[in-house]
Structures are given as structure tokens and as C-alpha cells.
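Next comes just one chain, in C-alpha cells: the form predicted on its own.
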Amino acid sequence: MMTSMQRVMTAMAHQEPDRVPLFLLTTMHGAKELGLSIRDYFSRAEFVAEGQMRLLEKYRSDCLYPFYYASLENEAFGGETIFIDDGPPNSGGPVIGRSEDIDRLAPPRVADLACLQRGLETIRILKERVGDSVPIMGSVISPFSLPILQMGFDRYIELIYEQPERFARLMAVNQSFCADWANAQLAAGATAIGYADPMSSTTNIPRALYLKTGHRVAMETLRLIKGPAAIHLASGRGLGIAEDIVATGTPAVGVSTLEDLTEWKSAVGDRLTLLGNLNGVTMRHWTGAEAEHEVKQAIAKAGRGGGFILADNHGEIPWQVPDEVLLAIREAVDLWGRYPLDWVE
């Protein structure tokens, strides 16, 4: 039987491993395993590392996912995080109150920030425990998407259209930080980086604007990251920019549950590995039979020939998804994900 690392690498080489790889991207569920609140869980690197290891043993996912929460990067720029008891931590007020603040903004130094050092220590602990047997997925928010947290969506859109020079300066600052943060995670032991870029999705902006902004930023930033970086549109649609995503050189893309895996596979062939696209929202209420049906459908659409990793469509499974559903997904992959997929018509 292959190790998780061998399974994932084989799939990403567009060959068929022993079975379809499964990325159960559970973050907050580690707090449940340790009996901690979400705030306390994310307060120490050792807690998150232990939570990830217990989740790995429980669900037999094919990756470790030491992602804390998106607001962590806003904290790096001086922002605050709001914790709740039953959901992901969210960003507090914007760190860019006025567009003029961008003129004085500087990229924070990763080495100076305790919040980021906790994340790096988590990766180092996990690397010591699993070596090269299990992929460790690091994460960054793209320079183009981070301003949604830094200044709010509406004011960011206005900046893009009305102040191109300040937009360019903000991208330069965020790009420097993003590359440093990604490379620090790779140096700590991360196997690859998830490049979260929901702003680039055609759910949010038209392709013409994407080509002038998010696409250019991604092309430049991915070249600065010293390891593989998979683009994830975090539930947003991307089929309309599939060729543009291929052109960035990324090896993989996260697919929205709003789009069809068969169409994606047809569009990109063996040029991208597809990651997705189970619906994390409806997953909260699935029965065991529904979980099996959804897994079987996804594998039937994208599993043949490799180039596919089964996962949720957002990059984070909600706190409310019960153990029974996650275990049913695991069992369905064991049942229907074994290669060759002779049952697929």
C-alpha cells in the first residue's frame, strides 16, 4: 500500500495510485479532539500539531493541514481577530482605514511575529512526527485577496478602479509578505502551499479585470514561492479562467461545488490536478448514504487517470460537520476510490 505522500505525488503526476487521495481539510475539529475552545486551541503550536495528528489517525486523510485561520495574516499587519465558539475566527476592523494609509504600509517581517511563528512551529512539529510519509499543506492568502481583510471588500473594489497607483503599491507590499510567509512555511517543512485567491474567482470579478490584476499578481508571486503552490478559489467559480490558471504554472486548483468536475477535467486535462469539490455547507446535514453518493459522484467524474484529489470545495470543513459524516466520507473513498475504477461507466 502506498504512503499518503506516494499516493498524492502519483495522482499529481496524472497517474493512478492505489486509491483516490483524500484531503479532509479539518482545522477547528482539532479543538474538539483536545477538548479545548477554538481560541485556546489556536493559542499554542503544540495544541494544533497534536490536533492534526489525532485527526490524521481518526480519518486517515492523505494530508496534514496546519492552517490556523485567515485572520492570522491580518494580525500580521496589526489587525485583530474575533473568536467565536462554533466557527472560524474572523478579522476585526480594517487595518487600512483610509487609502492614504497604503502609502506608509510596509510588509511585516515573518521572524518578528509571534502569531506566524506559532504556525511555523506547528509545521516543524508535524514534520518531525511524519517525516516524508504525509504531505503537510501550508497556506497563504494571495496578495490580491488579502485586501478584502485589510480594508473591506467595497473599499478595495473602489481602490482597484479609482486609484491604480495605490493598488499597485498595496500589491507590492502584500506580494513581499506573501512570498516570505510561504517560503518560511516551506523551510519549516511544508510540502506545498495553498494559494488562497477567492478575489480572482469569476464569482467576484470579470475575467477582463482578473487578467489585469489577480492573474498578473499570481504570475509574479508564484515565481517567488520556492515550492509548489496550488491555487484555491475558496468556493468561487473558476472554469471561465481555467486556461489563465494553467498559465500561472500552478500544479493544482481547488474546484467549486458550483461547477462540474467533468467539465473541469475536460478543460484542463493533465495540466492541472483538481482538488474538490464536496459541498462543505450541505455536508453538515448529510446522512451516511448521502456522503457515499457525493463521494462516488465526484470520483466518477474526475478520478480516472489520476490528477484528482477528493476534498471539500472551500478549503476548510465547517465546525458543524459531525464525525459521522467525515467517517462516512472516509469509508466511501475506501469503497469506491480503489484503482482501477472499473465501476465507472
Contents of the next structure:
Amino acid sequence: MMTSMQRVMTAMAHQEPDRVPLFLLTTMHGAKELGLSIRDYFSRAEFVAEGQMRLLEKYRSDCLYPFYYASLENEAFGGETIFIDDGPPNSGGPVIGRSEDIDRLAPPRVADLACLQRGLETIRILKERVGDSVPIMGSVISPFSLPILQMGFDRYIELIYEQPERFARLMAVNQSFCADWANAQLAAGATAIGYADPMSSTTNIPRALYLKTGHRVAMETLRLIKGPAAIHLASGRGLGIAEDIVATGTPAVGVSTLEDLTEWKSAVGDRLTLLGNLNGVTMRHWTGAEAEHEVKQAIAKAGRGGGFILADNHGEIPWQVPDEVLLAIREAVDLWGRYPLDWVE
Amino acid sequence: MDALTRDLREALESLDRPRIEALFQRAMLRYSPMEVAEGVIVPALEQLGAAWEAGTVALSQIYMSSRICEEMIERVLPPMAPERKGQPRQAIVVLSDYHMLGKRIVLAVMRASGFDILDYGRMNVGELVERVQSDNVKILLVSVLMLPAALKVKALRAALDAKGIEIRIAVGGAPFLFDPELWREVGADVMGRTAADAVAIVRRWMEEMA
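Could I see the form predicted together with the partner chain next, after the form predicted on its own?
Then the entire complex follows, led off by the chain already shown.
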């Protein structure tokens, strides 16, 4: 039997491993395992590391996912995080109150920030525990998507359309920070980086604008990151920019549940590994039979020949998804994910 | 009006401001402000909403279009204009979470369509129930982005019922798009898939309440 690392690397080389790799991207569920509130859980690196290890044992996922929450990077720029009891923390008010603030914005230094150092320490602990047997997925928010938190979605859209020079300056600042943060995670032991870039999705901006903005930013930023970085559109559609995503040089892409894995596989062939695309929102109330059906369908569409990792479509499984469903997904992968996939027509 | 609507929709999609303004002026020469809102702008925004759902138009285009239309209509039909009177009290709110774009778009589309609507910003359940009661709101539009916020609509409905407040609730936002049964689960009266849906829903409810 392969280790998780061997399984994932084989799949990403577009060959068939022993079975379809499963990334159960649970973040907050670790708090449940430790009997802590979400706020307390994310207050110490040791808690998150221990939570991830317990989840790994319980669900036998093929990666560790020491992602805290998106607002962490907004905290790095001086922003506030607002915790809730039953979901991911939110970002508080914008750190860029007026667009003029961008003129004075400087990239924060990763080494100076306790919030980021906690994340790095989590990765270091996990690396000590698993060595090279399990991939550790680091995460960054793309320079192009971070302004949604930094200044609010509406004002950011206006900035893109109406103030190209300030937009360019903001990208330069964010790009510098993003590359440093990603490289610090790689140095701490992360195997790869998830480059969360929902703003680039065709759900959010048209392709023509993406090519002038998010695509250029991704091309440049991915070159600065000293390791593999998988683009994730966080539930947004991406088929319309599939070729452009390939051109960034990313090895993998997160696929929305709004899109068909067969169409994606047909569009990108063996040039990208597909990650997805189980619906995390409906997952809350799946029966065992429904979980099996969804898993089977995804594997049938994208599993053959490797180049596929089963995961949710957003990059984070909601707090409300019960353990029974996650275990049912695990069992269904064991049952239907073994290569060769002779049962697939 | 159909040709004007088609041309406006194209101009909005490409965010061609001079052309949008010229089409608006042409419409205003022929029709009343309310007729322009209902007969030209609403259908154009409806078409854009349908295109967004189909994946051929992006949210940034929807946002910029709705904002431009709101500005144009507010020039000729200010918030307290007599033509806007006689509507049941209606309000829009972001429940619990901190993501305001969806509400901003719906608010712009509603105002561009000639509706007067109270903007409650962001509120939690308790605060919202009090405001709805004191303002005698009959139609409430709830926008959310995060799943936990969507689930809070259930507590909102329970709190309103406990006080005997009769109100219709329309919900919208990403969790409802990803789980089409979620609106029923949380006790809403309907869900909107696009901002333009809100206009159709409120119009229908207004006729039923008349």
C-alpha cells in the first residue's frame, strides 16, 4: 500500500496510484476533536497541529491542512478577526478605509507577525510528526483576491475598473507579502501551497478583465513561490479560463461543484490535476447512500488515469458537516476509489 | 422598449458609460421615469442576472451595472419621489455575516427599479426583529454569504413568529445557490437566485398584498 505522499504524487504525475487520493479539507473540525471553541482552537499552534493529527487518524485523509482562516492574512495587514461559534471567523472592518490608503500601504513582514508565526509553528510540528509520509498543504490568499478582505468586495471592484494605478500598487504590495508568506510555509515544511484565488473565477470577473489582472498577478506570483502552488477558485467557476490557468504553470486546480468534472478533464487532459468537487453545503445532510453516490460519480467522471484528487469544492468543509458524513465519504472512496477503476464505463 | 432594453443590456455588459447614458436619455425622452425603470432597466438587469446564472456574465459586471442604473434612476426618481409611494414597507439586511456585496447589488437593483427600500446594513437576529417591528416592515430581503449566517434565518423566523409579526422573507446568497432546498429548511418564504429576482418577488408580493 502506498503512503499518502506516494499516492498524491503518483496521481499528480497523471498515473494511477493504489486508490484515488482524498483531501478532506477539515479546518474547524479539529476544535471539536479537542473539545475547544473555534476561537480557542486557533489560539495555539499546538492545538491546530493536534487537531489535524486526530482528524488524519480518524478520516485517513491524504493530506494535512493546517489552514487557519482567511482573515489571518487580513490580520497581518492590521485587520480584525471576528470569531463565531459555528463557522469560520470573519474579517472585521476594512484595513483600507479609503483608496488613498493604498499609496502608503507596505507589505507586512512575516517574521514580525505572531498570527503567521503560529501558522508556521503548526506546519513545523506536523512535519516533525509525519515527515514525508503525508503531504502538508500550506495556503495563501492570492494577491488578487486578498483585497476583498482588505477593502470590501464592492470597493475593490470599483478600484479595479476605475483606478488602475492604485490597483497595480496594491497588487505589488500584496504580491510581495503573498510570496514571502508562501515561502515561509514551504520552509517550515509545507509540501505545496494552495493559492486561493476566487476573484479570478469567471463567477466574479469576465475573462477579458482576468487576463489583464488576476492572470498576470498569478503568473508573476507563482514564479516567486519556491514550490508547487495549486490554484483554487473556492467554489467559483473556472472552465472559461481553464487554458489560462494551465498557462500559469500551476500543477492543480480546485473545481467548483457548479461545473462538471468530465468537462474539466476533457478540457485540461493531463496538464492539470483536478481537485474537487463535492458540494460542502449539501454535504451537511447527506445520507450514507448519498455520500456514496456523490463520491462514486466524481470518481467516475475524473478518476481514470490519475490527475484527480477527491475533495470538497470550496477548500473548507463546513463546521455543520457531521462526522458520519465524512466517514461515509471515506468508506465510499475505499470502496469505489481502488485502481484500476474497472467499474467505470 | 425591447430594442432599448437589448441595447442597454449590451452597453451595461461592456460597461460602456457614454452609450449607457445616451440610451437612458433616449428612454427618458419617450417614457416616464417609472416606465423607464420598470420597462427598460429592470428587464435589462434581469437579462444580465440570467446571464450571470448561466455563467456568461460576471459578478463585477452585475455590480457595476446595478450601481450605474441606480445612479441614473435616482437622478430622475429620488428616494422620496411621489411615484415611489404606496409600496408596502420593505427592508434589506445582511444577517450576521460581514459580506456586503450581495446586499449592495440587490439594493441598487431595487432602487433602480423604482422601489423605496430601507437599508438596515448588517444586523443580528435580535436587533433585526426589533427594527422590523418598529418600522412595520412587511417584506424583508435577507442577504448572506456564509453558511452559518444562512442558517440564522431559522432563528429569525422563530423570533418573528414568537412576536406574532407577519412578514414575508426572501433570502439570497451563495449558500442558497449551492443548496436549493436550504431556503425551505430555514423557514424563508422564497429565495432569489439573482438580484433581479428580488424585483419580481417583491412585485408579486405587492400585488398579493394590495
